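This document starts with one chain, in the form predicted on its own, laid out as structure tokens.
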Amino acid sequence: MSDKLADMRFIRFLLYEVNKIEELLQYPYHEDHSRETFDMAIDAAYDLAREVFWPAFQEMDREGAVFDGSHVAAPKAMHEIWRQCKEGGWFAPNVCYDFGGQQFPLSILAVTSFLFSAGNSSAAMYVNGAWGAAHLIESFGNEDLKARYLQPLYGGEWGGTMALTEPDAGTSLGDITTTAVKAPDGDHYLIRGTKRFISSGDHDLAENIIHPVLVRLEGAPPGVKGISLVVVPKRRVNADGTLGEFNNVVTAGIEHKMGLRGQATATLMFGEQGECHGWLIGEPNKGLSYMFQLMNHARVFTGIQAVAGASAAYHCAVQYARERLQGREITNKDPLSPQIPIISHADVRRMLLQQKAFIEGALGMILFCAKVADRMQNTTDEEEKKTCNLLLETLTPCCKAHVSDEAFKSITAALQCFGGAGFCEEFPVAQLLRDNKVFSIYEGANGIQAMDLLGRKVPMEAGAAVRALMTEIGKNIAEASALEALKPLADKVQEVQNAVIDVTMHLGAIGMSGEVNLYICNATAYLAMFSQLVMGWQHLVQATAAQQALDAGADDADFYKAKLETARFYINTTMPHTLATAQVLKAVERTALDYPPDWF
């Protein structure tokens, strides 16, 4: 196993030189912080990831979560991880002081989540679930719900989940059948139904688990317009905050998965064996819009999990490639000469560079989104807030879908660097590949993300979201073009941007003509093309910062030169495929749409 999970020098480069997050210190919410406290936080998170999360990575997979027919036990090592995260305040680093948080920016939360996920994604999911449930209640719950639930969730006293999916209603949330009937006495509802694929759905790490649950109230309209959100605790919570009786949230079983085996992914039955009480969050029939706030965060964080696994695999592959001796230089004909490390072979370096370029582009995109979210949360300028929201809406499908798809490919390349050893479970890369596959499936399968981008985000407000992003990209292309060394790269990104804009208008005309199925059948290819533009743009932004540092006489010249070459590699080898995809999309390929189901 590698003793390195991430490149902390590159993370600091993104935070301070590219995204300039010290600008966030101007806002009152973050005024107590400084670069020093930011560094302390990410360094402490990295130490915890390497020293506690990572050593338990394979152990948790071997042991798995265990269901005995009535209770779920998390892997033994997870108890120590939970304890240290609780004592270190890692359940809520960005939350306000009033609820026990430290008011760090979301940008810092994104980095710490990345580091924990690089160390052990199954473990990180237990911790992140509590934050997600609490954030929903904080955003939309009444004062009583906040008083009862927030501090225990943000403090790591209780666990949390997100309960959306049902056995017969997966992505099609409008078809959910879980019901909520107003109780004849009290302010609660009686909940009845089954939810499936609930991450951290049951475990023995905390004395209570809080479930935000999508339900349908009596008399609610059909479809998504009739969905409400309730909070359902595993054990009821008294007015004084003490725990009451069991709330009849019964675990029917846990999933037997190909990866993330340390994570207790449960099927839960609400109200099947007695009264299950739930309390309405916000207004009736607005549950889906509330849950989408959490889902959008979760989708970005799915991208974080995916690239985190790719980062861990990459550093394992680099270490192995430096240590593994095999073969000789092609020009060396002496069979008795010493063998050389496989990192000396050109094809191994190519595979390593593919991984490095993906990781740096993906992390750049995600941390750009985190900085935009920080601006949106803090600014009082309504126009800036609107622009930030448009940017996030557009980039969220890219962060989730493209990053998870490409992370799996990146880990495949890491495994290939190991040769036959990579196919064996003694090395962690095989498990990283297994764990990573689910990220293209959950939080909305990637085909759904593609349809969200092309079907919702592209036409949003008559194209305002895409225009906002293209304006941002255009500014950075102009900045890079002003640097003579970067102009060739800037021109190539400009060429791809022009092609993406052209295809977007072309597909838009098809959609406006009424051929909606033809329009949307191009969604997956469009998302790949669009995301590669975004990744190339982020590499260009990073190259600009690196070139400016070199021009200023920076001491760490090798780091910046490596960054420039990594950007050059991505722009020269991946972005030409974007142009090819653009040609396919303009050709209006519709074979899959017209292919009769009986022919399969």
Contents of the next structure:
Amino acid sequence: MSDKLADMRFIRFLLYEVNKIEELLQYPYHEDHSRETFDMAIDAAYDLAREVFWPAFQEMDREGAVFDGSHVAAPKAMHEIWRQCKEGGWFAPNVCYDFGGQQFPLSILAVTSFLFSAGNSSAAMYVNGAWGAAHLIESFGNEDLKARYLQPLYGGEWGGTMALTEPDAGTSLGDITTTAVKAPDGDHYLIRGTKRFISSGDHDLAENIIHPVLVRLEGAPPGVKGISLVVVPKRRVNADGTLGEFNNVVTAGIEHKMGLRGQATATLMFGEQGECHGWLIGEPNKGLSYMFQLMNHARVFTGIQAVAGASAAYHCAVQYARERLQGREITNKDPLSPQIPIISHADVRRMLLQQKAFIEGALGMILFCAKVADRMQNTTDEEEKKTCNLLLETLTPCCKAHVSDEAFKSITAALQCFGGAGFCEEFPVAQLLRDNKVFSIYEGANGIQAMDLLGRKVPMEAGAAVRALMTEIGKNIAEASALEALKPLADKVQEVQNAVIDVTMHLGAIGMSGEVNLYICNATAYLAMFSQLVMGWQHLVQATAAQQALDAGADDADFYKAKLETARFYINTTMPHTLATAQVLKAVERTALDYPPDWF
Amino acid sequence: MKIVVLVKRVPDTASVFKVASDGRSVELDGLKFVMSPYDEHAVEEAIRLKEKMGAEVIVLSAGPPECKEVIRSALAMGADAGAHLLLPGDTGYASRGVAEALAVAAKTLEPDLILAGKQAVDDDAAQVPERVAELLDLPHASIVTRLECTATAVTVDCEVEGGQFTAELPLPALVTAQKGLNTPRYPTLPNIMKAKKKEIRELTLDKLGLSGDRLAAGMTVTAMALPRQQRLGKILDGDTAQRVKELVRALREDEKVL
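Got the form predicted on its own; any chance of the form predicted together with its partner chain too?
Time for the whole complex; same chain goes first.
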């Protein structure tokens, strides 16, 4: 097992030198902070990730969550992780002081989530679930709900989930059948229905679990316009905050999964065995729009989890490649000469570089989004708020889908570095690969993300979202072009940006002509092309900061030189493929669209 | 009761170390610095005593300005205040000189108990705390794995080769911490925020009436090299004649020492 999960030097580079998050200190919400509090928080999170999360990584997989027919036991090691997170305030780093948080920026929350997920994604999800449920109630709940639920959720007293999927309604949420009927007495609703694939759905880590649940009220219109959001506690909560009786949320079972086996992924039955009470969050029939606020966080968090797993795998592979002796230099014909570490072979370094370049680009994309989210949350300038929102809308599917698709490939490369040993569960890489697979599936499968990007985000406000991003990219290309050493890289990214704009206009004309199926049928290829532009752009931004640091005579020159070369590797080896994908998209390849189902 | 904890800023041993271009020192650029791990046990023990019997915990560190980061992390664990003795240069001080400076600084803080790690993980000298105790004429105990404290005395279990002994020391006294003493806590986010507001007293050699002329090491490093990587051992099979043959072959062909 590697004792390194992430490159903290690179994370600091992104936070302070690329994203300049110290600018956030100008906002009153963060005024008590400084670079020092940020550093201490991410260092403490990294220590926890390495010393508490990571040692339980394989153990939690082997033990799994256990269902005895009525109750779910989380893996034993999870209890200590929960306790540490609760004591450390890790359920609510960004939350306001009044609800027990410390008002850290989302940029720091993104890094601490990344580090915990690199150590142990199953474990990080238990913590993140509570935060998500509380965040929904904080954003849309009434004062009574806030008073009852926020402190215990943000304080790590209780767990939380989000309950959307049903056995017959997954991607198609408009078809959910769980109902909520106004109780004849009191302010609550009576809930009936079954929810499936509920992460952290049941466990023994906390005395209560709070489920935000998507339901239909009586007489609600069909489809997505008739979905409401209710909060359903496992045990009811009295007005004074003490726990009341069991609320008839019954666990039907937990899944036996390919990965994330330490996670209790439950099927929950609401109100099948007695009255199950739920309380409406916000207004009736607006549930899906509320849930989407959380879903957008959850989608970026999925990208964070994916790249975190890739980071852990990469550092394992680097360590192995330094230690494993095999073969000799190609030009060395002496069979008696000592063998060399496999990192001396160019093809092994190629595999390591592929991973490193992916991780640096993906983290760049995610932390760019986090800073934009911080600005959106804090700025009082409506114009800036709007631009931030457009940028986030466009980049969220890229963070979710592209990062999870590429993270899986990245871990495949890490596993390959181990040779046959990688295929064995003795090393953690096999588990990292298994754990990572679900990230391309849950929180909206990647095919759906692609349709979201091309079908919803690209046409949004007559193309304003894409224009906002292209403006941002254009600014940075111009900045990089001004540095002689970066001009060739900037030109390549510029060429790809031109191609992406060209393809988007071309597809736009098809969409405008009413051929919606043709417009959307290559959405997955479009998302790949679009995201590679974003990754190339992020590498260019990082290369610019590195070049500026070198020009200013920075101390650790090797770090910046490595960064420049990693950016060069990504841009030189990926951008030509991106142009090829653009050609395919421009030709509007329609075989899959026309291929009759009977021919399979 | 007042407890002073001596902490040292050292490179994180998880870092990748390189020999500097002078061939005689460690390359400091790009290294991450942390509190020496044994000192974390000392800080933890001080905070536990504070929680148990009430005490003021002051963390004292001597070195370059960056030592304040290490003091802050002790404050984020729950120490009450810090004191930083600024020294010229950034590393490689002589144990004797540092101990003399720390003794004077510690005395101004009037401690009932001084705690420190049993040694720092950079030079592993295991010199400074005991020298401080001797200079202040305090009873001291080293490599402690258990500690009980009253208002007037401290009882400790000390590790010695092949066993341990128990000793009672009248306060004021100095004790150095070994790994088994406790498990250091992680800084919590609320404590990180509080740490920012806690006081770190600035001390200088000047203010303490010291010249600092004994800080330079009393030895000269002539060369430095990274340790050779450990190789796996190998047990040879077969009878004596076969094993000797295999050994000679391995020494000649694998290790190339014959």
